[in-house]
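Coming up is one lone chain in structure tokens, specifically the form predicted alone.
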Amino acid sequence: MKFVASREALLKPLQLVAGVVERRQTLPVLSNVLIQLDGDQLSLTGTDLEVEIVGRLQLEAAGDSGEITVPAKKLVDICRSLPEGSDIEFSLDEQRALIRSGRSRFTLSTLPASDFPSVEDSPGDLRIECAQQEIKRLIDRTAFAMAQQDVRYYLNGMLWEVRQGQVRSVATDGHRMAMCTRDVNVDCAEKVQAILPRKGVLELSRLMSEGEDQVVIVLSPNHIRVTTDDYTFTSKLVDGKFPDYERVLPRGGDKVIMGPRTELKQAFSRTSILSNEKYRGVRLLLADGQLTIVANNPEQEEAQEEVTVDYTGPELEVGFNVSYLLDVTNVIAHENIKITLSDANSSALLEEPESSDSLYVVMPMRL
């Protein structure tokens, strides 16, 4: 197997596959890159068992036909400290890789490709074609309300529901909600559904562009597969049940405040610094025109803003997790931001104005 790249065309697909790499593996292998050669197609595999991403580049020549598995953080480091616009000549030497670029040499080791392990390929039920940039948006817009770490395996993931002719992305910790809904070409006669595990999620965005370049997805049972000209990536569904999220979508609130995105994130950017740092509880006084936004900590400090609203109605007290509401207002891409709320012990519902296709819940605090 040998065959010569230029730097900057391996390097870029080789980061991307070796961010799904664990480096602490209890198969070698798994911490390995697989590296396939045919012809003048060279295709990289990285996969942790739970989620695979193959890059593929195309070479100038075509170099010796072979398959070979070398470790992966080694490799990116080597190629990463190469300079630019160099040519990096790949080759085998019995079980050594040899890696030669202008005069740096360097020997890896290497396990057989036959080793490495592939995710399963079931056959999709469901087949989804659409611009990159949708999946990134529903991606962007509610990654951030997904759990960490919760025992509720099932909400360290994001759902992903299918319906006829749209795509919608719904993540929730239990105490926030974010949901948004994009028209995508699907023919879907019914709703499906399918939980995608955080990690999937986190590497999924890192692959997909802000451009019109096109995406397909296959959904089946236990996998979803994402193919773009360069990459196809896989990984396993979280077997689990969703909540129903459309029970947790506040319902009737009567008071609607409209205010300035960039003044709020602002003043509960400064109140957050006073706020009990365990608990990051604000209250929210609204008034005629105007909301107050007050913290409060153990130590007996007080931050308070005021931010002039549009908003007529009775007064209300409210308390928020103000990380939450921060994050919301830092989605949000609109000037101005909609609040809906109803009482003291109901939820918050933010969205943009006017044709948003994002809602966000925030449930209340007591303070």
Second form
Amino acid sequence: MKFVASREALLKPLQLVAGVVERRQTLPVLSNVLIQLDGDQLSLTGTDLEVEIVGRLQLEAAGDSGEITVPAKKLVDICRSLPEGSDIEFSLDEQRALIRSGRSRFTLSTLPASDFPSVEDSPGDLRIECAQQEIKRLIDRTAFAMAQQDVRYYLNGMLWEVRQGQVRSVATDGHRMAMCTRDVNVDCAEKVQAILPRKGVLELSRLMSEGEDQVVIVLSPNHIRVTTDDYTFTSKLVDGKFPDYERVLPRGGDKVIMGPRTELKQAFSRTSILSNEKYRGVRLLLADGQLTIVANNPEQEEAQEEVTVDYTGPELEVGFNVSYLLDVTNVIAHENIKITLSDANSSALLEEPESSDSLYVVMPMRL
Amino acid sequence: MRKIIHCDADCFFAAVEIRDDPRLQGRAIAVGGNPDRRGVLSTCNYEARRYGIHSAMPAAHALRLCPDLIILPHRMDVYRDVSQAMRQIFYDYSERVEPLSLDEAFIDVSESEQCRGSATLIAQDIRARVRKDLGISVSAGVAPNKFLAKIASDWQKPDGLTVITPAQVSEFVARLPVRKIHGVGKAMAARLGELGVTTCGDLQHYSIFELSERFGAMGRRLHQLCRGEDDRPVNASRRRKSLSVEKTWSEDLQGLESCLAGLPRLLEKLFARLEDLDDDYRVVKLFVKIKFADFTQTTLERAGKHIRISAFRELCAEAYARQGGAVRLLGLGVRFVDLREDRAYYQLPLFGD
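Starting from the form predicted alone, produce the coordinates for the form predicted together with its partner chain.
Starting with the chain above, the whole complex follows.
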């Protein structure tokens, strides 16, 4: 096995593929990346047995075909630290991989390609075709709300709900929720739900570009497979029942506030400095035309911010985890933000003022 | 090898009542529920136990066994205060104190330097201090783990101290009745009896496979315990407001310079103690304590988040200047804000469970 690739062509897919490789591994081959060459078609594969990414690239010239696995992190570090514009020659010498570039030379350990596990895929019947930017938006608009290490393991992931011509993503950590709905080309008579694991969601987002490039997604009962020209992403789905998110969408909030997003974001960010570092609580005091944000910490320090907003109605005092409010003001793009409240114990609805594809629900903190 | 002390106050509630009313001394008394309202007893003293009375017994039943029994109502606030004071004594010997209830606690003294590091001497010390300061008696067990320490504290109750040294463990458990194992009740003892097992020594003949097949998870635990093995750690759950270290010099320090020279060692100890704490503490003040040769004492503190030798040097110099002269004790410490204590806000759940 032998080939030459330019550093730049090799590095990007290599980094994305190596992204799924876990640092600490029980199975040695899982810290390796699988390299397969067929003529001028090079493919790189990384896996953690739950998520698998295959990156493909076409070489300028055909090499000697073959396959082998080498330590992923070391290969990335070597390729990255070589000078820009270098050509990298990869070859096999007995049980060792030899990497040469200019006057640099590295010998890496290998494990046979036959030891490398592949994520078992099951045949899927639900097929979605759309621009990559649709998938990217579904993820980027909601991923921040996923739980991290919750015992309710199904919250450590993202729900994808597919209907006729529509895909919806929902993420929640049990305290706040994010939801995004996009129209896409999919034929799906009955609603289908799938929970993507947290890690898969984050890796998939990195593979999707902002543009019109197409992507094909196939959902099977236990797996999702996402294919683009350059990558194939396969992930196991989380086996579990996602909570009934529609039940917690607030209805009947009678206090509608329209406020400048950037100003609110900055006010939240400044008050957060003096909120309790652990619980992050702030008090929102709503009055005609004005929202006052107050934070106190255990050291008895206090921050107060006043923001002019569009609101008329009864006064209300309600507490929130300021991080949750910041997350929403960060992800929303519009210059204004619409906040709908009802009382101090009911959830808040945050969204862009008009025709938005996303909405955010945040439960208050009791004061 | 760890050194664990299990302390258990003898008939705690009753002992506090007798302490506060010496006329009760020598009489059968119990603390607990009202016999007219089907109440049960929480505690009774040994005089009452002679009549067959025990805790959790319905008060009405106890009165039939011993018509002279004096049943007193609970005074929880008092018990709590005594319990707190008892814990404070434990904390003088170790940071790792795991209270099991108001009257019982494990203390891990493996790292303690008091009493030359002798767990037996520490246990004696604790018992003497509780008796002297609080007027009640405590039984204590000293052993290499929690399982044995708890059995040991019960071994010579009341007012007893039992020590099981590592060398004595195997001999001790060989004769230990399985009924003494926490979790082996009547039913389990009967099942073990069918196998001809009455002591831990008998139990040792069974492999872990046989035991786990018969008794599931408890079987694996039995396999450990009957050998006197138990690796459960002592879980300290104490929240504190400050942390300090101090040292009494065998010869008084003469002058400020020698005081300042003593700071780095103390600061090192302070850092080591701080490492044992969790991340939810925020340092808000630093303080220095000086006890002069004439036993007058002064403490000086200042707001600060950063633990630096320079800050302690300044405090030390200022505190020293208040009196001057020879110094017998030097201490430094920090005061905290506990983030966990600040529960002004409670996050409501999105999905009401």
